[in-house]
Each structure stands twice: as C-alpha cells, then as structure tokens.
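Quick heads-up: it's one chain on its own, the form predicted alone, in structure tokens.
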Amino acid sequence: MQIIYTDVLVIGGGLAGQRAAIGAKRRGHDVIVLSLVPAKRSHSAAAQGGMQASLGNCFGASGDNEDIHFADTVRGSDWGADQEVVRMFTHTAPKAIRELAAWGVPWNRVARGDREITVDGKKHIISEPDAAHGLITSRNFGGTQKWRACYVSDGTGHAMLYTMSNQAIAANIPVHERMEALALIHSDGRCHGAIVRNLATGELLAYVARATCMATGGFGRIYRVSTNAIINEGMGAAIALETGVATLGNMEAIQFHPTGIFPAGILVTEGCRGDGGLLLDGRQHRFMPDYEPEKKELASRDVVSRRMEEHIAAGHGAHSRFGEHLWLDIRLLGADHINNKLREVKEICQYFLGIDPVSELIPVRPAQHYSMGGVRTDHRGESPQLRGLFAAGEAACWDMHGFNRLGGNSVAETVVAGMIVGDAMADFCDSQAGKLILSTALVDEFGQKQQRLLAGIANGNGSESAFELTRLMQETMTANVGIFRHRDRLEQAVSTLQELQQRARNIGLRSAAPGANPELVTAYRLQRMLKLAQCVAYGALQRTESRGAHYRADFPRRDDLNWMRRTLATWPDDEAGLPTLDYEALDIMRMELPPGWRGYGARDYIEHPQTSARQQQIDGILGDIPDADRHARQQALMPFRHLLPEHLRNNNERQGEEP
C-alpha cells in the first residue's frame, strides 16, 4: 500500500476545509486536501443568502456590533453554545469577511440614496447615507436584531467557494479529488492520518500526516428529505466515531430548515424572507404573525419550522399531489428584486417547479438542513480525546450553534473556524507534541483491516440490498426523530436501526468490481451511517426536554436544572449496537450571558438556581465600568481574546464608531 506523508492532512475540499489549509499553509507546513469530488463542486457552494458578520454598514445594520451578534447567537443556540467560542466566532467574522471582500468575492454593496425595500408584507422608503456608499452591505435574517447577513445576491456560497478554492490553487496546494478517507489511522490516544480509498480506482492508499483536519460538512442523507448534496452521510464524523476514542457532540440537535420546496427539499433561502417574503396557509393567509407577533416569518429556524408543522396539523396546509405544504410568497418583492437579488431561486423553481416566483407561489415545507453536531473539539478545534485530530465546519462540535444554528452563521463559521484550526494545526505541527513517530507495521495494520471490510461486502454474498436499507434508515429518521420527537418513536426509532444494523452485516452486491463501485461504496457508507442515525436517534430519546432544534413534545419545556449539558457519543467497538454517551457539563458561573427567555412563546422553562447566583455577579463586576467601554465590560465579564491567534485579537473598525 502506498504511504503518502503531509504535514497536515485536511479532508473534505469545502469552505471550512480550504480555509485551513490555506492558515497551515501560510506558515510554512506542507499540506494536502483530500475531496470525494472537485473542490468547487462541494456542497459550500450551495449556501444561498448570507454570510453573517457585524459590519454595521447599511440602514438595516445601523449600531450593529460583536455584542449584538453575540446575543443573537447565544440566545438562538438557545443556550446550548460554548460562549467563549461564540465570541471568538462574532469577533473573527468581520475580519474574514474582510479578507474575502479582498480575495475577490464580489459582495453587494452598499448604495447611497433612496431604495425601497419591503417590511411586513408593505413597501417603505429608506435611505443610505454617502459615507456608507460601496461598503458590503448586508440584509435581514431570522432571529437577529440587525440585519447582518453579507450576500452575494443568493450565491454567497458558490463566490465564496470559488475564490477560496483559487486562493488554494495560488498557494499550490494540492487537492485530491474522487478520494474518500475510510478511517482514521490512530494510537495511544494520538490521530497519524488516514486510510483513503481511489473511488475511481478502488486503490486503497495511507496518508500519513502530523496533524489532520475533519472537514466533511454535515451528515443529513440520514433523511429522506434533506437541502443537503447527496455526498452529506457523514464519513467524516462517522470514521472519527469508529476510532472508539474521539467523540460526537450534541448528535441530537438536528434543524430543519422552513423553505424546502414542496416536495424536492431543494433549499430556498432565508434571503427570500430576510428580504421581506411572506409564508402563507392553504386559504393564503399569513399564518406566522398568529404565533409569533414579534418575529413573524422570521423568528428561529427551528421556532418557524415547528409553527409551520403545527399549522399544517391544525388542518390548514395546501394540498397537492404529493402532499400537504404551506406557499412561500415573494412576489410582492418584484421582478427586478427577484430576477438580480433572488435569482438562484428563480431558477431553482423553474426547474424543479415549472413555476415563476414572480407571479406564483412557492410550495414548502420544512427539510432537514443542518447538524449542530459533530466531531467535539475545543476552542482551538482540536478533539480532546484523539490529539493531532482537528474538526471545523459542520463536522465539527465546535460548539457555536448550541442546539440552534442561526441563518448565515454556518458559512461564516466555515471561514472563521478555517482560520482559527488553520493557525492551530500550524502551533500543533511546529510543537513537540506534533512530531510525527509512528510504525510503517501500524499504518499497514489499518490500511489491511480495511481492506478485509471492503472484500467482506464485495464477496459477502448476502440477501440484504445496500439501497433498500438505506432507504428504511431514511425513512425511519424521517419519521421517528424529526421536528416533532417523542418517547414512542424514538424507542421505536432505536430499535429499527438496530434491526438495521443487523441487516446490513448481510447485504449483497450485483458487482464486486474493484474500481468505480456505487454499490459497494453504498453499502460501506451504510453501515457507518447508521452509527450516526443512532447517535442521532439515541441521544434524543435519553434528553428529556426541549431545546432549539430538538423539540420533545412529552418533555416540552427546557429543563436548565438537569440538561444544561452537552451530549457526548461514542462507539464502543465494531459489534456493538448502541453508543456510549456521558454529558458535559456547561458552566453557566462562568456565561457572559446566563440562561434566559428567547423571545419566543411563552417564558416557560426550568431555571437553573446558578443563573440568578451569575446575574447578580454580573450585575456587581459591571457596576464600576461604564456602559460607553463595551469592551471593558466585556472582558471583565468573560476574556477570549487569549483564545484567538495574536493576529486576529484586535478590534473591528465600524462607520462611526471607535475603534
């Protein structure tokens, strides 16, 4: 077998994966991608409207700071989200913006003047002041307070993406595309790279690396519907999940997305609404200002899909064919909004609808579209339990989303995390601890285990279909442990994956050809991504409250005093059935901001008896600083600068304020 060696290994060719290796690669170390397919064509580029970071430029940005942003993001993870890294994250973000805009991403801008812009369903004037006048400029997303989202009309992610990937090529640094890392190469509680498999060969190869990246996006082809590319099942968390030593954090916080089209669950961006779209019933009356007063059509993520389900229930969906849906209406934004701002969309249903956005409804409804779990890392993104493995992107539990990931957030914290992981993998690689020693004996002893799983399903001779499994495994996550969980489904919902499990030991294949295999590499995925469906589905039964995305309607209140824990999964070896899990506790003595009411429905939960006991010290350490000296008080409260690479510690620069 052929032995590759790297300074540092990233695998998944995205956003987040790219980032950092373009910061290991600045400093010096040698670096190689690994992607299962050209990097401009991983699912990054199919983020739509917005990318969020503080600038304050625009009218709807106004007194828009890393404060705010802060709030905004604590409050949607619904107090889930490790707080020191929500405000490296809110801090970092319009620097990596900034480095974008000069990459070359072609952001929208800000122009000076009168501009009309839609609010609640009615047209209103506003005007932009000169001094902003061709700065990015951003627009309005669920569940902040300023509008914030940085877009590229609704192609933020495929510009990104796309300038990312040449700022890779200009750094010469290598992707290996059609590459698919099948596990990790480990010992003694310390990662060495992985085993590849060629998909277009069948060739199994090791890359041997001092430092190796996660970065292989989210896992949501566990569902039957999802926005996510058919290539998100997750192999990056699941071969971490195998080594039997790394783990997955908060595996149940699944969100699902409001705007899937009815019934494809091709993603219709947040942008539609942010930009003054509406969500109507069967009878086309707008139905979310009933529930959510305040926030309307853009509340939470998960709050909007949740109404939009109840709503359904209640009788009052439209009826089609292939089902109930509600209608998105953005035809009152008009034809030029539409055709230069929301044109992606437009073509989008035009070719999975055969409708005109401009003139008709769009049918949704809610698909799932993001893990807020993944591979847990600390601040610097590495797993405590497995060093020299490093996690960023979707495929980490990094953890900045908590239990709710707000719109926008996860492609600025791609870029963000890219850069922190990048500059972290770099000290790790130039420290002692990074000093690669390892036997050619343990990389052939995985390199040969694998090779005997691959020859096991090839030549297995089995009654089981890969795809007739993975379709009951799609199914049953769509239908047991989706919006809305309970304890029944749930059980239920174990005890199928289980049964599924068992099943794919048998599976049979029409071909064991050793090349370009769908068949096989279905069935190897299979078994592993079942491992994730349990993580998933195990960890929801076992939370007994309701928090952001993972809503238990037996349990409906969030229970602060016995769940103000991270979830923590492993797999304890090859033949078991379910995951090993154990919590983390949060520290709400040490929160900048202490649990409190979202904002949405009724103030309903279980308080912690520490979050009183912290408001109060919060209210003592802020009584002698100022309230003009944010950044005063906000170290006094709780410090990250310390956190952060020297170089991104310093303030952002806004319109009007000091810096």
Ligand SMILES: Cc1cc2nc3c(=O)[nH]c(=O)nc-3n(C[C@H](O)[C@H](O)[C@H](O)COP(=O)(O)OP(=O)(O)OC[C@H]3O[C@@H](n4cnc5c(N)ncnc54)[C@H](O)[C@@H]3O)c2cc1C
Contents of the next structure:
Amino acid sequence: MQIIYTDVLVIGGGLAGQRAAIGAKRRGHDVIVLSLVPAKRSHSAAAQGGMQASLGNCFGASGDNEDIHFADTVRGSDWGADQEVVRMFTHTAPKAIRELAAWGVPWNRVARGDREITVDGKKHIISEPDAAHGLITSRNFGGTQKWRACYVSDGTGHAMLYTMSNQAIAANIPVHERMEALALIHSDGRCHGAIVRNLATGELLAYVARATCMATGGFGRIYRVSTNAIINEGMGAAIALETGVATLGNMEAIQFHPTGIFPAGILVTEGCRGDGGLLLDGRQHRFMPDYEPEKKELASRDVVSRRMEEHIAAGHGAHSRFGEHLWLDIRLLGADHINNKLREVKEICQYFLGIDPVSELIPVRPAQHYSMGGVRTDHRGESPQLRGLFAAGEAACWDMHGFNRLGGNSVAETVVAGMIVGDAMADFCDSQAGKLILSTALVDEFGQKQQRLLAGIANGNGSESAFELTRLMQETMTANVGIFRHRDRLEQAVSTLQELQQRARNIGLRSAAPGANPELVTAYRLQRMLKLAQCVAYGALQRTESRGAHYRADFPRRDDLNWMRRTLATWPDDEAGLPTLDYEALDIMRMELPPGWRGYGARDYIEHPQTSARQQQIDGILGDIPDADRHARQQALMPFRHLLPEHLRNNNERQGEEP
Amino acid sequence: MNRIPLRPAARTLQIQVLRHNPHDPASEPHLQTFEVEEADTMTLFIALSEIRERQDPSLQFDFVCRAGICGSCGIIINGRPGLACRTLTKDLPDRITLAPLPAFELIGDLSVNTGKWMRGMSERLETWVHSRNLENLDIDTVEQAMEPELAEQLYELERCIECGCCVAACGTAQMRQDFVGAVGLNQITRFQLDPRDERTDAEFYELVGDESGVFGCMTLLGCEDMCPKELPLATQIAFLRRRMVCSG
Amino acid sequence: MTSHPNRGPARADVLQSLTGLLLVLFIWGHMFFESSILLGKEAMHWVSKMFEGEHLFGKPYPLLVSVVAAVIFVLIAVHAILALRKFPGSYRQYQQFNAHMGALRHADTTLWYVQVITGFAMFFLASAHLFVVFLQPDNIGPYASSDRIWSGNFWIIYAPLLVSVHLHAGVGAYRLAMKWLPIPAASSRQVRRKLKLVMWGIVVFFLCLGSASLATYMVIGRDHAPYAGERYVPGKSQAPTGEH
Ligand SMILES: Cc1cc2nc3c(=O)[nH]c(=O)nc-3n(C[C@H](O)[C@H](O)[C@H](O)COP(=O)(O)OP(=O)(O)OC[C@H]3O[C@@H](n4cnc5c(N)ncnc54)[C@H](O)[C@@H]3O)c2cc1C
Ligand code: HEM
Ligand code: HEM
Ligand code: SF4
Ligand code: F3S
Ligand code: FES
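If the structure you just shared is the form predicted alone, then what does the corresponding form predicted in complex with the ligand look like?
Entire complex below, previous chain first.
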C-alpha cells in the first residue's frame, strides 16, 4: 500500500476544508486536500441565499453588530450553542467576508438612492445612503433582527467556493480528487491520518499526517427527502465515530428547511422569503401570520417547518399526484427581481417543475437540510478525545448552532472555522505534541483491516441488496425521525435500524467489476450510514424535551432543567447495535445570554434555577460599569478574544459606527 | 366509468449507454441498451440511478447536487452535451443514447475526469485574483467599494459551473487537446473585468494570446448554444479577442 | 525580447479576418458589376471598359485588371495560408471533427465545415478564374466572356465557384460579426438570430443574381458560338443577338 506523508491532511474540499488548508499552508506546512469529487463540486456550491456577517451597510442592516448577531444565533440555537464559540464566530464573520471580498467574491453591493422592497406582501420605498454606496449589501433571512445575509445573487455558495478553490490553487495546494477516506489511523488518543480509497481505480492508499481535519460536510442522505447533494453521506462523521474514541455531538439535531420543492426536495433559498416571498396554503391563504404574528414567514427554520407540517396535518395542504404540499409565492417580487437576484431559483423551477415563478406558485414542503451535529470539537476545532484530529464546517459540532442553525450562518461558519482551525492545526504541527510518531506497522494494520472489510463485502455471497437497504434506511428516517418526533415512532426507527444493521452484514454484490465499482461503494457506506442514523434516532429517543429543530410531540416543551446538555455519541464496540450516549452540561452561569424566550415559536419552557441567578449576576456586572462601551461590557460578561488566533482579535470597523 | 386516464400510458424508454471500463483489460467500448419505465417528472438522474439499482450495479456515472448547480453530470445526450440531472425524460424521444463527454479522460462508462481538466485550466490561466496586497490583507477595516452593476456583471460571468459542456460542444477543442475552451476564455474575461485583479492586458495576453487560447477559437458557437448556464460566451470571447488584439 | 509577448497570433487572426472582409466586399461588388450583363451587353461592355480605365483615361489599360487580379490573388493566398492552420491537421483530427459535427447537429459548427470545403474548392476554382483574368485582362466583355463560358466551357468552373464563394462569403461575414462586434450579452442571442437571417438573405440573393447572369452569359455564348472569338463593338448591331 502506498503511503503518502504530509503535515496536514484535510479531508473535504468544501468551503471549510479549503479555508483550513489555505490557513495551514500559509503558515508553511505541507497540506493535501482529499475530496470525493472535484473540490468546486462540493456541496458548498449549492448554498444560495447568503452568508451572515454583521457589516451593517445597507438600509435594513444599519445598526447591526456582533452583539445582535450573537443574540440571534443563540436564540436560534434555542440555547443549545456554546456561547463562547458563537462569540468567536460572530466576531470573525465580518473579517471572513472582507477577506473573501478581497479574494474576489463579487458580493452584491449597496446602490445609493431609492429602491422598492417587498415586506409583508406590500411594497415600500427605501433609500440607501450615499456613504454606503458600493459596500457589501445584505438581505433579510429567517430568525434575525437585521438584514445580515450577504449574498451574490442566489449563487452565494458557488461564488464563495470558486473563489476559495482558486485561492487554494494559487497557493499550490494539491487536491486529490475522487478519494474517499475510509478510516482514521489512530493510536493512544492520537490521530495519524487516514486510509483512503481511490474512487476511480479502487486502490487503497494511506495518508499519514501530523494533523488531520475532518471537513466532510453533512449527512442528509440518511434521509429520503433531503436538499443535500447525493454525496452528503456523512462518511467523515462516520469514520470519526468508528474510531470508538472521538465523539459526535448533538446528532439528533437535524434541520428541516421549509422550502424544498415538492416532490424532488431540491432547495429554493430562504432568500425567497427574506426578499418578501410568502407561504400560502391549499386555498392560497397566507397562513404563517396566524401562527407566528411576530416573525411570520421569517421565524427560524425549525419553527416555520413545524408550522407548515402542522398546517398540512390540519388538512390545509394543496393536493397533487405526489401528495400534499404548500405554496411559495414570489410572484409579488416582480420579474426584474427574480431574474436578477433569484436566478438559480428561477432555473430550478423551470427545469425541475416546468413552471415560471414570475407568474406561478412554487410547490414546497419541508425537507431535511442540515445537520447541526457532527464531530465534537473544542473551540479550536480539535477533538477533545483524539489529538491531531480537527473538524470544521458542517461535519463538526464546534457548536455554534446548538439545536437549530440560522440560515446563512453555515457558510459563514465554514469560512470562520476554516480560518481558526487552519491556524490551530499549524500551531499543533509546530508544537511538540504535533510530532509525527508512528510505525508503518500501524499503518499497515489499519490498511489491512479496510482491505479485509472490502474483500468481505465483495466476496460475501449474501442475499441482501445494498441499494434496497439504503432505501429502507432513508425511508425509516424520513418517516420516523422527521420534524415531529414521538417515542413510539423513534423506538420503531431504532429497532428497524438495528434490523437493517443485521441485514447489512449479509449483503451480496451482483457486480465484481474492477475499478470504481459503485455497488461496493454503496455497500460499505451503508454500514457506516446506519451507525450515523442510529446516533440520530437513538439520541432523539433519549432526549425527552423539545429544543430547536428537535421536536418531541410527547415532550413539547424545552426543558432547561434536565436538558441543558449536549449529547455525545461514541461507538466503542463495532459489533454493538447502539451508540453509547453521554452528556456534556452547558453551564448557564457562564452564559452571556441566559436562556429565555426566542422571540418566536413556543413561549413556555421549563426554566433552570440558574437562569435567574445568572441574570442577576449579569445585571450586577453591567450595573457596575454603566459607562463602558459595548466591547467592554461584553468582555466583562464573557471574555472570548483570548480564544481566537491573535490576528483575528481586533475590533471590526463599520461604516458609520464609532470605533 | 369516470376513470378517464389523464395521461397517455407510460412509455418504456430504451436507454443506450456507451460503456467502457478502462480498468478492466477485457472491456471494449460498446453500446448497451437498458429498458426503463418512464415515471412522472423523471430526470436522467432518476433513470440512471434506477438502472444502477435494479439492472446493472456496475454502471458508472457522476451526480452530486442533482439540481443543476454543481456541474458534475455533463454527458452527451443524443449527440449533444447537457446536464443529465436536469434533463427530463419527457423532453426526449423513446430512444435515448448516452455517451461520456469527449475531450476528457474517461474514468468509466459515463464518468469522465472534468475535475482534472478544469484544475489544469485554472493553473494554466491562473484564474484567481492577482493582487499584491493579498499578502498582508487588512480584514478589520471596511471593505473596498465596488460599483453594484460591476459586481452583478462579475457574477454573471462567474455562474460557470465548469461542467465541460462547452468543451464537448466545441469542434476546436475536439481537434486541439491544448485549447482552453470557452470555459477558460470566459474565466479570463471575468478576471480581466475585475478591478481587484491587477494583471495588465499584456499579462493576460501571455496566458491566452495564442492558438490554444482566444486565437484558436473559430467562432463555432457550440459553446454558447450548449452552455447549461446560458453564459454569454460569444460576447465574452469577442470582447477578449478585441482586448487581446489591442493590448501591447 | 523575451518580455515582449509574441504578437504573431493576434496579427494572424486580424489578418485572416481582414483579408476575409476585403474579399467578401470585393466579391459582393464583383457580382454587381459582372451581372451588368443582365442589363444588356451595352451595360456589361461599359462596365468592363470602366475597369480598364477607359472612361478615366480615354483609352483602355487592361493591365489595370491584371493588377487588381494580382492583388486579389495575393489576398486570397494570404487568407488561405492563414486559414490552412485551422484545417484539420491530420486524418485523426478530421475524423474527430466529422464525428463531432455529425453528432452535434449544430448549425454554426456545420457551417464552419462548409467554409472549409468551399475554401478548399476555391483554392482551385478561384485560382483558375483569376489566372485567366490575370493573363487575358483584355479578354473580358459581353462576347468574350460569354464565349469563354459557353464555348470555352468555363461554366463548369463558374457554377461551383458561384455556390462556393457565396456560401463561404456569407458565412464568413456572419462569422466576422460574431467574432469581433461588441454585441451586448443581454441581446446577443436575438442579434445573432437576426444576423443569421440577414446572412442567408444575402447568400440567396447573390446565388440568384449569379445564376441569372451565368444563364445569360451561357445563352449569349451559345448563340454567339459560331462567331466565337469575335469582340463586341458597342452601338454596332451584330449578327445573332440574344433575340432570334
Ligand atoms: C441546498 C442547500 C443550500 C444551502 N444554502 C445555504 C445558505 O444560503 N447559507 C448558508 O449559510 N448555508 C447554506 N447551506 C448549508 C451550507 O451550504 C453547508 O452547510 C456548507 O456549505 C457545508 O460546507 P462544508 O465545507 O462543511 O462541507 P461541503 O461543502 O459539503 O464539503 C464536503 C467535502 O468533503 C468531501 N468528503 C466527504 N466525505 C469524504 C470522505 N469520506 N473522504 C474524502 N472527502 C470527503 C466532499 O467531497 C466535499 O469536498 C445550504 C445547504 C444546502 C444543502
Ligand atoms: C482559396 C481560398 C480560400 C480558403 C482556403 C478559405 C478558407 C477559409 C477558412 C478555413 C475559413 C475559416 C477560418 C476560421 O474559422 O478561422 C475562412 C474564413 C473566412 N473566409 Fe475564406 N477561404 C478562401 C477564400 C475566401 C474568399 C474568396 C473569401 C471572400 C469572398 C473568403 C472570406 C472569408 C471570410 C470573411 C472568413 C471569416 C474570417 C474569419 O473568421 O476571421 N475566403 N476561409
Ligand atoms: C480581379 C479579379 C476578378 C475579375 C476582374 C473578375 C472578373 C470576372 C468576369 C469578367 C466574370 C464574367 C465571366 C468571365 O468573363 O469569365 C467573372 C465571373 C465570375 N467570377 Fe470573377 N473576377 C475576379 C475575381 C474573382 C474572384 C476572386 C472570385 C471568387 C473567388 C470570382 C468569382 C467569380 C464567379 C463565381 C463568376 C461567375 C459569375 C456568375 O455565375 O454569374 N471572381 N469574374
Ligand atoms: S461555460 Fe457553460 S458550458 Fe462551459 S463549463 Fe461553464 S457552465 Fe459549463
Ligand atoms: S465552440 Fe469553440 S471555437 Fe470558439 S466560439 Fe465556442 S470556443
Ligand atoms: S448533478 Fe450537479 S449539475 Fe447535475
């Protein structure tokens, strides 16, 4: 088996992976990026709507800053997020966007003067100031107080990923495409790289590295209806789980996006609603204000998705051959706006629905969209259990999203986390701990194990079909571990998944084609996906409360008293049918923003006694420094800057804000 | 008796696939026909996945986003390049012939290595913003202003998804392996237009001022007609040609 | 020197287009003059004398025609040599292009191939014609030309040359427009559709005009066959005319 040595191995060529790679490379380390597909085809390219950063340039963003972005994100997370990490994130996001701007992303800009906008179904004229002309503009998104989602028409992720990839090419970072990491090489709590399969030739290789970064994106494909790319099968999270050492955090926290087109599940961006689009029911009645008078269509995604399913369940859906759905109406935005700012949406409607959204309604229904959970890391992005293993982006549970992520916060996270983790990996490589110490025997051992596994599948003459089992898993997840969860259904899911795990040991391949062999790929991925699915289902079963996107119909209230905790899953015994769950407490006494009402969604929750204690403490601290500026006040409550790499600690300058 | 069929009976599609596995010494390129029952809103992505799941698990093809945005699934559909994931079978005749994109290295069946080609193109044309101040960028201060129209224009050119359809649709690229294709020429115009890129026209000339670049283009316009993102390739190539002639 | 980019390719491209443009303009003009036969022998005679400079200098200088023919020949030669670089360089390339074109069923790609074929044909046909014009510049006129076409069997060259040159020139002119004109991206597709329509209009017009002239020359030539070699003298009514 060929062994390739490098300082830093980045598994994943999406936004997170490539930004981390650039960071480490700039610090003088050799970096190799692995990707299942050419880097520019990673699913980051699919992000349409925007990237959140509190630049505060345009009309609806004026007065925005890190503090408001912080509060929105914490509320969005339903207090599940790590608040220090949220602070690190909201502080760095403007820097990330400015860096990308300099690197070439053609962010849409503020144009001075009057323009028409659509709010609440009505047209308004607003005026943009001269001073902001040409600065980066932003649009409204769900769950935010300000227009904060910076965008490039509705191809934001595409433009970001192309710029990022081009910078990585400029930095001469090799991307080994069509390579799949199959297992992490590790010993004694230290990660040494990965065993990798070449997807074009079927050959196995070992990549040995001092620092390894998991940036493999989400795992939406454990569901049948998902907005995710079909490569989003969670192999990164799965192989971290298979070390038996590294933990996965909050796997039950799965986001459903309100507007997947029906029935294909392809996403149309939240920008549609942010720009003024409305949700209508079967009778073309605008129903969201009935449920959510405050934020209406622009409550957070978990809330809107739930309301939509609730409304359909109450018999108000529109009917079609494929089942029930609701309508998204963007006709009121006008042809001009749609043709310029929502082009991809228009194309998707044209090609996949055969309709023109300028004059027709778009059939939509919530679809799986994002996984808040992933490889649990500390604030620097390193696994607390497995040194030398880092994670960034959707694959990670760095934990700035808690139980629900806000639209636009994800691509922002990928870049910010990439910036931080790139540095952290470079620091690690520079340190004593980052020395490469391993025997080739260990590499061989891991390689041979994978070889045996693959041979076992290829030569097994079982009767089960990998494709069929995959479909069953996806259907189980969509039916039983969806938006509304309930003990009975979850128990059903857990037992079905266990059964599928058994059956998956008995797979027989019909094709023995040398080279890529797509059937073999489906088979070995299935076994890993089943483990992830089980973490989701079992975690959801155990969490007897409703928080963010995790909604238990039998426990409809958020329960801060018992569940101010993050779920941690490990899978120490390969033969076991279930993960081992553990919990990590979130310390309310260290929170800058103690738990409360989110400003939308359900108002009642079970309060933790520390909440009011912490609130009193905060009032006291702030009372002592009445004249301090917002930075000092923040610093007094929950210092975070020391956690950031030094070059990211400065204040962000804003147009029109006193320095 | 009120069950009037709404649609004509489902068709059985004859899908012919040009198959070849270069990793199998015994494999010879050949056409293989699969029969698929057409379903509502069936795309070639759905049809091919069905073939793989039910009929031939060794069939190779590439899909990633299945939504027409990542550029993975360019193939030749009845002679013409297009994105398979957003091609509805209802727009095609009963007999459909599928072949891999020519001009790219074949991985197997319908899968070709566009990624490698595109990376090579990017490296050769240096498709990134060249600016001296990127080394010590100040990211704490307010960003440089840019005209809103210019930003939109840049995005217009950046919508390219590197699917390779323009290369497959270009007769020049079929004859000359080193031709950078409309995709490369378009990207050069994108950076040429970008004020953040400090390269001069003379420097761009070094990159595309020859027969493998803009002067190799014979204005066949297959690129423009078959670009799934409808990029204004003819306009851009003409623009670049004028610029390159006038430069230096 | 190394810091200077190689301007060759740019110059070659411009030169190819420029020679093409001049040739197009020439041939379109040429068609009007040469079709003067449709207006009668007198008109055609007047035009041919004009080119010999008679109206200017009071006396014909057929050498002028030879000079123009030589210039045109040089233009064609330069143009053809530049174009030759674009020809499929090997049988493999030719095959690849052919297969590509066949599968693609794409008008502009096929039209390029038409240009290659017509260009290749003109290589011989136009050379032959120019050779004659160059060597016998004084041998142009209502009867001289008609005799050449009918009795000298030159129609066998002219008919295919007519078709070739107009397809080639029409498509070439359209290609020139697409290649160089600053057409706004937003309207590019509409403008192109219009250009193409205009191109076909021009091609058809000239093919009709040329066919009519060629037919006229042939009729005159047939009737004049017994007197082949005899020159047209204006004003003087000569033995058999067009009407019997
Ligand atoms: C349709 C859609 C629209 C979205 N819109 C928005 C939006 O508007 N705003 C927003 O903030 N967020 C949005 N998101 C979310 C956001 O796009 C993603 O969360 C984010 O881009 C993930 O980036 P990433 O770098 O973590 O992973 P990805 O971009 O998914 O990249 C994963 C990489 O890992 C590689 N990989 C995976 N497994 C392996 C393996 N085993 N071995 C080797 N390589 C591997 C893949 O090849 C790929 O290169 C959207 C998501 C979807 C699905
Ligand atoms: C013997 C003669 C000729 C040959 C071999 C020839 C060949 C060609 C070829 C192959 C092209 C395509 C070049 C390309 O795509 O870059 C071309 C273009 C063209 N030809 Fe000719 N040609 C000949 C004569 C003529 C004549 C007589 C005319 C004018 C009537 C003409 C006008 C043009 C024009 C306008 C173009 C387009 C120019 C361009 O694309 O830059 N050609 N010719
Ligand atoms: C100085 C250059 C030229 C002169 C003086 C000239 C002159 C003539 C004349 C006098 C005729 C009438 C027939 C005859 O006398 O033989 C003729 C016919 C014709 N010429 Fe030319 N010619 C020139 C160049 C060209 C070129 C470059 C082409 C094309 C490449 C061309 C294409 C034709 C054709 C197609 C006909 C037949 C016309 C018809 O069918 O009506 N000529 N030319
Ligand atoms: S220019 Fe168009 S056809 Fe060519 S690669 Fe880009 S998107 Fe595809
Ligand atoms: S098809 Fe090819 S020749 Fe030029 S106009 Fe397009 S690149
Ligand atoms: S699969 Fe992404 S464009 Fe077709």
